[in-house]
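The chain below stands alone and is given as structure tokens, in the form predicted alone.
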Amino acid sequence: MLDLIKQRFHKLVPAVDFCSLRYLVQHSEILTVRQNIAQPPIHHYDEGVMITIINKGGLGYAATSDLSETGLRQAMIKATQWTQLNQPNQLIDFSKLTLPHQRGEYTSIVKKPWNSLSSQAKFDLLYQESAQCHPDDKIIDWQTSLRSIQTEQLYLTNQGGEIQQTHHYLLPYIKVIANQGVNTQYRTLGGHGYGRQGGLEILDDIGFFGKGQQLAEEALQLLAAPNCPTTIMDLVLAPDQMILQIHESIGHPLELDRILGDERNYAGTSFVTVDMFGHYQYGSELLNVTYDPTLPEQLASYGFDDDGLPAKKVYLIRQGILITPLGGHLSQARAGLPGVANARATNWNRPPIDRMANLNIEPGETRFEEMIQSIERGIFMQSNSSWSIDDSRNKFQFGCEWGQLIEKGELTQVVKNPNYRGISATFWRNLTQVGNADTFEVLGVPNCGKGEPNQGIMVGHASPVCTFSPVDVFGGA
């Protein structure tokens, strides 16, 4: 199919300033065992093309699932018509925009392919883990699942650009719910954050086997635990909560199209403004945040974004100072700022917009034991359970599944319903400790939503354990 698409594109490409074709085919499968019973497998297949044209200062695009010569020709005609219709009303003159015409390839590293095991063998793995999730009748619901996604993408331009990228993803999932009277508690695998590029080898890499029993025992512990105290204390966050903190209070505020106002009617704005880059003190000197598409296992690693821009590691925040926004080629031109290769589309029938990609906190030098021993009175929280943040991504309150008090340098009492609140603009300045590489975990968010119509997309986050002090902590209902 790829060769056929190439032949048809080069035969049909119109005489315009710029024309690109983005072809995407996606296969996915979800296998689930709930309460030791296999659920019907879910299969999904999708395939189509997006045509983008720039001509005489106007920009237009059109998508189609008709990959015949006639279908592609009609999409090019529609995209060309849109350039003529919207040219008088464009925010910028697209004739001044220089889009890349790169050539290259990217392929996920897979050691144990999804199809190397039969469906029955994969269900057997899920049965095995599901059976460990029910050690007590207070466990009222539980499920284990595996979601596999495979995509193949081809990007062509009218001046010889040609990029081929193949991605393989695996998203394992476990959830265990415990109940006694009006008290319900649950534990999940990494707060829904375990998803990586690769194959079935990921199950061993993240220690999937045995997690069901551990999560069930922790859910039962939470049932018997007192509520989290309401006070001000030191807060230690595990990587599976740090990813939500990064996502909501660094990632979204730094999206350049949001800063420029594009998302105002739907996803909101940002407390960050264009004039802050280069000098604004976003966090303490311990805070180093990177856009890093080079870690092969992360969800949003790739060679090129969907506008054909080559991807490379860039510091967004270095020693606490805000440096670079999350803006792709178009937003960079509009704002007059440097950015990163993060223009991505969730599917063939959506245009690329600024997304987080892989947004990580670089490890520090402190061991986990040293972090705990240094705290007189604090709390350790794991696994996000709820989040609320205002439209400008500034004031927030987040909840976790698991809390454990820290008293005189030791982890002590488990507490349920732990929450904390803060303000993005000051919270990161209270970062007092950053864990070393031994505490660093690669995780991600599989369903970041943005754009109109909505584009749900996978983003990667990796972080060490971090300490913040002081923080307003409180118990939930």
Contents of the next structure:
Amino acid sequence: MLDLIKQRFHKLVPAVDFCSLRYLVQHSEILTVRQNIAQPPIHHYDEGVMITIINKGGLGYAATSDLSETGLRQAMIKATQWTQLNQPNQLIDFSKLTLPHQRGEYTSIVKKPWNSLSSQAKFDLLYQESAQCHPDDKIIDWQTSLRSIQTEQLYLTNQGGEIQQTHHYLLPYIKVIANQGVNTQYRTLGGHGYGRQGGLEILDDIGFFGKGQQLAEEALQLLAAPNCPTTIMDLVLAPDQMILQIHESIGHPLELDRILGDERNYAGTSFVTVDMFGHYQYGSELLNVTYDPTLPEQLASYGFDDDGLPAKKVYLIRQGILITPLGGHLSQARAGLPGVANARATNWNRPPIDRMANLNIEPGETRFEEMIQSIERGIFMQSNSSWSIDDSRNKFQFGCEWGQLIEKGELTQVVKNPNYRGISATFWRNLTQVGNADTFEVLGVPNCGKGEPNQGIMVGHASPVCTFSPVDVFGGA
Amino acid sequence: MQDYFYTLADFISSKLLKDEIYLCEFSGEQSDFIRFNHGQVRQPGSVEQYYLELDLIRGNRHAIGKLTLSSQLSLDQDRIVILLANLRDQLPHIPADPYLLYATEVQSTQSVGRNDLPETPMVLADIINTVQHTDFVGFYASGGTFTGFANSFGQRNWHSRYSFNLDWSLYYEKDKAVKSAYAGFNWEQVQLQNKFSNALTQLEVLKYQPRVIQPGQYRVYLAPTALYEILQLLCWDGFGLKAQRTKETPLLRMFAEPKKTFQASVTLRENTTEGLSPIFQNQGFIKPNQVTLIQQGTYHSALVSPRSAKEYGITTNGANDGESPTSLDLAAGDFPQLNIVEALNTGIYINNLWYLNYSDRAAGRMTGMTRFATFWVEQGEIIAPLNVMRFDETVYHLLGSQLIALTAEREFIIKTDTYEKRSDHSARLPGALIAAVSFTL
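Since the structure above is the form predicted alone, I would like to see how the form predicted in complex with its partner chain looks, so please show that one next.
So here's everything in the complex, that chain up top.
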């Protein structure tokens, strides 16, 4: 199919300043076992093309699932009509933009392909884990699931650009619900945070097997636990909560299209302004944040973004100082700032916009035991369960599934419904400890929402355990 | 597209083996999308997409496959043949599904929308002419949306609409903006001009020095758009039977003794008749005109999907798989909208809320932010815009003990979501005057 698409594109490409074709084919499969009963497997086969044209300063796109010559020609005509229609009223003069025409490839590293096991064998794995999730009748619902996604993408431009990228993802999930009266508690496999690139080897890498029993026991502990106290104390966040903290209060505020106002009607604006880059103290000196597309197992590792820009590791915040925004080629040109290769589209039927990719906190030097031992009075929180932040990405409140008090240097009482709140602009300056590489975990968020039309996309976040102090924490009603 | 879908459905029927059954859902759209920023076009384009979801059933075993349709009959037929073969190969290896339930009584329906949409260039000209020299930011989506159902028993259902939705904000500076929307089936420039003119009037107040308030409890008016955010969060597992039985519902305390309730003025329905969503769902059941979810403040009935119906031994009421309302209807109160600011006296007038989530789900406690035009009111007069504040409050306070009144006037809100496809969800809601809401940050 790829050769056919190439032939048709080069045959049909119109005489315009710029024309690109982005072809995407995606196979996905979801297998779920709920309460030891297999749910019907769901297969999804999706295929289509996005044509983008820039001509005489105007831009337009057209997406179609009709890949015939006729379909592609129609899409090119539509996209060209858009360029003419918006020329007098456009925000950006695209004639001043030089888009890349790169050639290259990227392929996920897969050690144990999804299809190396039959559906029955994969269901057996889920049954095995499901059977461990119900040690007590207070566990009233539980499920285990595997979601596999394989995508193949071809990006062509009218001046010889040609990029082929193949991605394999696996998103494992476990959820256990415990209830007693009006008290319901959950434990999950790090929320939905354990998605990675690769094959079934990921299950061993993340310790999937045996997690069902552990999560069930923890849910029962939460059921018997008191509420998290309402107080101000040191807060230690596990990587599966850090991913949301990074995502909401560093990732979104640094998206350059938000800073430029594109998202103000939907996903919001940012407290960060263009003039802050290069000197603004975003966090303490311990804070080092990178855009890093080079970790092969992470969800948003790739060779090129969807505008064809090569991806490489870039420091966004170094020793607490804000350096680089999350902006792709177009946003960089608009803002006159450097950026990263993060123009991404969620599918063939959505245009690229600035997205987080892999946005990571670099590990520090403190061992986890040292972090806990150093705290007189604090709380350790794990696994995000609730997230909310204002549209400038400043005032936030997050909830976790699991809380455990830290008293005189030791982890002690488990507490339920742990929440905390703060303000991004000051919160990161209270980063007092950054865990070492042993505490570093590669995780991600599978459903980051943004854009008009809306796009839900997978992003990667990796983080060590971190300590913040002091923080406003509280429990349930 | 209706004929095309029915042709494909007949083709699927012709390819079935003797003991096989199929259920099939079609969804598609032909959309024009235009993003605006700073009163100009930021990113325009078109999307044409068609999907077919096929559930192949033999006995109690079944597998589901979804594919993209190309609109070329022979190619789509080839794809369907391959999909059928793949699903068929899987069936012997899939355990029987004890909760499989589908409609066997044939109930074909069709609701074909009229296409009265204007040409996009004309709309674009209207918008640009209206908003020029302002900091207008927003999104225009228009075109046809199509949903169909077919099964091997011969049932055929079709639902099409041709609509537009202009969702926009008018900014003064930073996060100070007025939010509005203009949606419908027939474009009238004068309507846009009126809405824009109202927004300009509200924008004037946003130019005043913003008020900063301390955390605490405040008297509040929630406009229908703000109340919709609260109800949308409640729709996340609040009204489905599965969430009720697995104790995930945020309304858990409405089922425990002593039962929590809302004010008697709160009656909430899934009102399919007056919504925009199809009346059929993807196992072929037809939805009742209305399902009463909350009756005079008390939990009344759940949305029951066919799967939950089988699992829990209850009759389905045609709910979708997610058991979430699509056409919410909160009964009007008796308080005149005109008198709201006066009745609020001193407090916060909230037009929009944003990014809600649970701070204690089992207790129905939620948090979220004020957004866009939120005003500080003193002695019955709007005094100043309010800098954004976080609320954290239980739904039993918001709609229960602290609810003073619902307005007599209601607003019809069409959801603007376009995740994967243009949403067909809607709501008809009054505003709510609330005695005390906790603000925390």
